[in-house]
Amino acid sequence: MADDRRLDGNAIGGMMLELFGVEMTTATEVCRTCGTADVVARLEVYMDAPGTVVRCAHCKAVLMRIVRGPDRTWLDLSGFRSIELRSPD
């Protein structure tokens, strides 16, 4: 069942500071499909699939996607409307 490989948006923590250089699982995400605003740690995460898929909370949609390869990283974002940061104090 889909539920027993659901994992929540802290899972690619460690994986977004990697790519980011910032903490993003506070940062807040805008769903493209259903407009929801939802912080990324509240995000749907599968990681058994050839590469992570990262799903809307609330509508299901595909908002990120990333593959890693030995020497690079994928990273779609297309799902995204828009994804807000706080700037550091």
Given for the second form:
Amino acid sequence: MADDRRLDGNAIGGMMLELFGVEMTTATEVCRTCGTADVVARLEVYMDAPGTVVRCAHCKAVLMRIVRGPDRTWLDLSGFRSIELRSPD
Amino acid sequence: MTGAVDETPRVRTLLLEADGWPGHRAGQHLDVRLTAEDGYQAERSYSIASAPGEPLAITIERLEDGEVSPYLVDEARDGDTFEVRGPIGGYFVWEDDGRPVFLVGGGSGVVPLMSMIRSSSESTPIRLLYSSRTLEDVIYRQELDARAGDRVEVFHTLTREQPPGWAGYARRIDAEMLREVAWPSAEQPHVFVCGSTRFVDVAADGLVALGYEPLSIRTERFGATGG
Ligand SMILES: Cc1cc2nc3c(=O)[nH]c(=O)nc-3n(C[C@H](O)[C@H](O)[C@H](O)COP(=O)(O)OP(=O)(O)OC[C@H]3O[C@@H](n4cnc5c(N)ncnc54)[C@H](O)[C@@H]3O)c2cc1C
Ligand SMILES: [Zn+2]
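The structure above corresponds to the form predicted alone; please provide the structure of the form predicted in complex with the partner chain.
Let's see the whole complex now, leading with the same chain.
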């Protein structure tokens, strides 16, 4: 049953669009822990309140944490080595 | 909200009119935000069921103990307003280039796949493998029956209960079923898999076992819904 709570990166597409201003599910990230490159849509996502946790699908390391409040958002991106965004066309 | 269609006892389609909506691509979703009188907000994602260019529609399955879906399925009425954000997504999106398409859906996971079927051109071959609990739970059943033919092939599996004389599959999706229905991976079909997390994991693993390149399988997980 626990696994029902696991989503993938599609689920944070709206939040990322709002935070970054561009479509992010197709962005390519590199995990700082294992070095694997993957697209955001394929990451593991847990959206249990109060925050969202995003993990590497390969080594399960925490890549990103997002906590949203009424007037601000707290973003921890320390698990990524890099994220490559596409320029909007 | 401008209208509603009952799809099954647990599923309803809502027609929406959104100011400034820029249009969508097949497979994309939107986020619905509900705000209670005390200011409490809840946000959930719903796939867009309609084809691009058609009036905006989302289809919601009621989770009995859920926070948002019971409201959208049972209570929301014409004229109600709520915030939507979208269209969202660039990965679970289909561009019709004439190549064959293999769609695998569990429960409400069929919603974004339906947008693809509805928008496909008259020459694009499509196979849909669709898992539901019972015949009554099959979403878009009449429309799928009407569209099924040489070009659009629909394979149902009913996991919980089958009507007398049922000729379709009668078990949870597995590697054997995928092998019987899917095109050989050498034909390089587009592949989209959507449904509950558990459903998507099983289907994607099965396709990889059949020789599909993992990166060629596009997946979208709904969590607890869509099994
Ligand atoms: C990209 C995307 C597209 C989607 N498209 C659709 C769609 O087209 N149609 C559709 O019907 N749904 C879709 N979903 C699912 C939808 O977003 C909601 O998750 C679904 O409607 C349930 O929301 P809810 O508020 O009713 O349930 P929730 O209140 O979120 O509860 C969901 C389930 O989790 C359980 N639960 C809640 N909290 C906990 C907890 N802390 N621990 C353990 N279990 C808990 C509940 O009991 C329930 O079974 C989509 C999801 C995503 C990510
Ligand atoms: Zn990793």
